[in-house]
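Given as structure tokens, the chain that follows is alone and in the form predicted alone.
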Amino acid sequence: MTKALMWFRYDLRLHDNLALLAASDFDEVIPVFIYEKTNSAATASDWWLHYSLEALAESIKSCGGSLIIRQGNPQLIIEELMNTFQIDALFFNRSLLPKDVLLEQELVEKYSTKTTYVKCFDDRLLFYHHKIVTKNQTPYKVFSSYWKIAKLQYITFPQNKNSTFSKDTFDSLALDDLKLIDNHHWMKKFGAYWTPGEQQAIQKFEDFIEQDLASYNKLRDFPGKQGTSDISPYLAWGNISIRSMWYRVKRFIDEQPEHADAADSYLRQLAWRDFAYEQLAQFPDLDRIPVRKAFQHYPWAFNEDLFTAWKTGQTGYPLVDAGMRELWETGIIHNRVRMVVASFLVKHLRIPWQYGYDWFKETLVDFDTANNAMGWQWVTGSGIDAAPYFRVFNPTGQAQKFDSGAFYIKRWIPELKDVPLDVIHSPEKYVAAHQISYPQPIVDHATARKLALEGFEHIKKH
């Protein structure tokens, strides 16, 4: 009887999982998840991981098996499992994180022998990693050029196959032993907004297809309206296959060609995620170091009080505050508002983008290293295909344009619920006159913009 070890990582699902499909050719599949972090505070993403693992374990149990949960060094734990249970083959999907490249190479070398077999897959993205390059065989630096080529590429069609999971009993940690959730922490609220797991992901995406995809390109930028899929947390831990999403949208286009533009704009967003991972591969320190080295000389002006006001939604700019409060309450923030709050931190407050990146890493249920690193560098102007450095989002203008009815603002800032619409986007005089407990703007927009542009002029000298 042949045995395969399936190492689950950022692919916590049974459907269309390339490594699991390969493992399923063996007589028995032994599934394992290895949590590497130790002695670190739980994050919003850890909350999602906890309940994703719970759902995965239930799915495997319904197939007659049991998920092994371990914590520690993956290389040592895999070696122990391979030897103890005389496993014939190891299968896993690449994480695509720079820190894991050497580990994955060593595992492939170690178990590519006469008696064992190993194979890893690019399961996390739509396109094969490093395959979409320019004529000079270099990575694309502009997304629009990348997308022109990417959308013509073949994407592996989703596949499913029943796996025969081992019925043996294995030593395993209890899920609670990983300490991924803290019931006394802010994350206990997330359960009111989210249900992680594979089946929930599939159903949520199908609901989006049927109800909201047709208007996606028209409503996606308006936070007060239901115009997005909210599928990003499920993608972050692989609760759903991105390939299955791609082909479901393609089927929608075939069935409703009159909405092809809306569907195409959604496919473009899926490809943006691939583009982020290409950038991370090209710049392994994307989450720490600006791609454009001149930005290392930007005259930042970190201020703890201003940073705290930003984190807690107390800046006096309603759209910024609504976004940061949504983040704290739900673990997610609308994409348009995400850009506004990020721009406000780096260009109005002149606080280094790495502080914002770290805060998002702690508080986002959909945290994704590549997406967030590229997003912060894009807003700052320090990355590839970044926003022009001189673009400073006016948070009041953004609110008037994308939340003109203040539905989003009033949802997340209850103290402004009775403020008249004609003043709610700049409520400082009204709240002062009516003694409403809402802060005055912590910075003046015009002054902040001037200082930001002076800072950008400074780095031109380097």
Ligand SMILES: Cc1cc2nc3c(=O)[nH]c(=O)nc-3n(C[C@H](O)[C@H](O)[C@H](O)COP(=O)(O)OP(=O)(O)OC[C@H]3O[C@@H](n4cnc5c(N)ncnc54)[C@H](O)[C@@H]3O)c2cc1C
Second form
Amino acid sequence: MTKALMWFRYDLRLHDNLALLAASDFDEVIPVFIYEKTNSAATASDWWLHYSLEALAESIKSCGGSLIIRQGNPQLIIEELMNTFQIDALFFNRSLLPKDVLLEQELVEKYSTKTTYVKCFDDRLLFYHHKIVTKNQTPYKVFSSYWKIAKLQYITFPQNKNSTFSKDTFDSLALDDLKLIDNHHWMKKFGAYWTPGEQQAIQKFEDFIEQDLASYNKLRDFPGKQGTSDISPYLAWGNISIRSMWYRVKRFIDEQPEHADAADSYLRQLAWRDFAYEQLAQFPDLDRIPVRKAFQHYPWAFNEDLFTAWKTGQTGYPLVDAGMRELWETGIIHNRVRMVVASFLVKHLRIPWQYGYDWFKETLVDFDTANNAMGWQWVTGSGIDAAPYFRVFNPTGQAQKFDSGAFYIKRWIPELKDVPLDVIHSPEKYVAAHQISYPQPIVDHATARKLALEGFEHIKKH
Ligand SMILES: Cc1cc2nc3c(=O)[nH]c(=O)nc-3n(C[C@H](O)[C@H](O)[C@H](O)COP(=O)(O)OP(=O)(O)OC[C@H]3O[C@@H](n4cnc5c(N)ncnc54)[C@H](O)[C@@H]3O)c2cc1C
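Next up, the form predicted together with this ligand in place of the form predicted alone?
All chains and molecules follow, beginning with the one already shown.
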């Protein structure tokens, strides 16, 4: 009887999971999830994790096994399990987080012995990590060049195999012991918007393909319309296989070639995620330190009151406030609005982007280290292939262009629901005249833009 330990990480699913496929060649698979944080407050991403684990445990149970849940240092826990249950092999998928590189190497070294076998896989992304490089073997710095090469790569076809999970009972924590959800906290609302887990991910993606993919390139920038897939939180915890998504979109192109442009633009967005992980590998401090070092000299002007107004959706700029309230209510913000709120924090308020990164880390159900860090550095202008520093999104202009009917604004800012369309994007005079309880703009756009640009002139000297 051979036994394999399957260490689940950011791959909480049974379908097309490379490590699990390999483990399934053994007579018995023992599944474990290890939660590493020990005493920090639960985040929106933890909420997602809780329900993803619940769904995974249920799926494993329906196959006759039971998911072991542990908390603490993975190395020690894996060692204990390997020894106690005389396990022959260890399988896991790489997390691709810089903090885990050493741990993963050590595990591979430790269990590559005469009596034990270990293998870790690149399962999280579409393209093999570090394989898409320039002629000089350096990473691409421009996404469009990266994508030109990336889209020609072969992507492993999705595979599925039944696993025989061990029927033994193991010492395990109860899911609630991890304290991933706080029912008295704001996250209780998320259940009204989301159902995490593998089956829901597959169904949601299928619905998107059937209903929205054909118009993705036309609608993806309009937050008041259902134009995007809303799949990011499922991807963050690996509820769905990225390869299966790729091939499903390819099949759509074969079946409906007239919508190939829309489908291609979707595949291109998926590749941004890979590009983000390449950046994280190249700059392990991507979430803290600007890639363009001159940005360390930017004259930031942190102000607690302005930061609070931003977090709570009280800036007096309707599109910014709608986005921040959507985030607080649902754990997500539409991508177009993410760019606008991020630009507002960094450029209008001159608050360091790391504050925004941390707030998103706490409140996004789709929090992803690489995407979040790349997103903030892109908006700031400090990253690779970033928005030019002199592009200061005008939140009013963005609202007029992308939410011209104010559907999104009215949805998230009920105070403005009766404000006429011709003034809703700059409602300051109207709300004052009608005594509507909505704040006046906390900064003047023209002045803020001027100060932001002066700050950028300052760093040019470095
Ligand atoms: C400041 C900022 C912070 C961000 N933080 C995160 C984050 O923590 N987690 C996260 O998943 N995304 C983040 N993004 C990227 C993007 O906003 C989300 O991926 C997208 O809004 C998710 O919605 P969707 O699944 O409907 O996207 P769709 O448009 O349907 O795209 C499908 C998938 O492609 C990928 N994708 C799309 N756009 C991007 C992008 N710009 N960068 C990287 N991947 C992309 C995502 O995996 C997404 O789920 C951030 C963007 C910005 C500007």
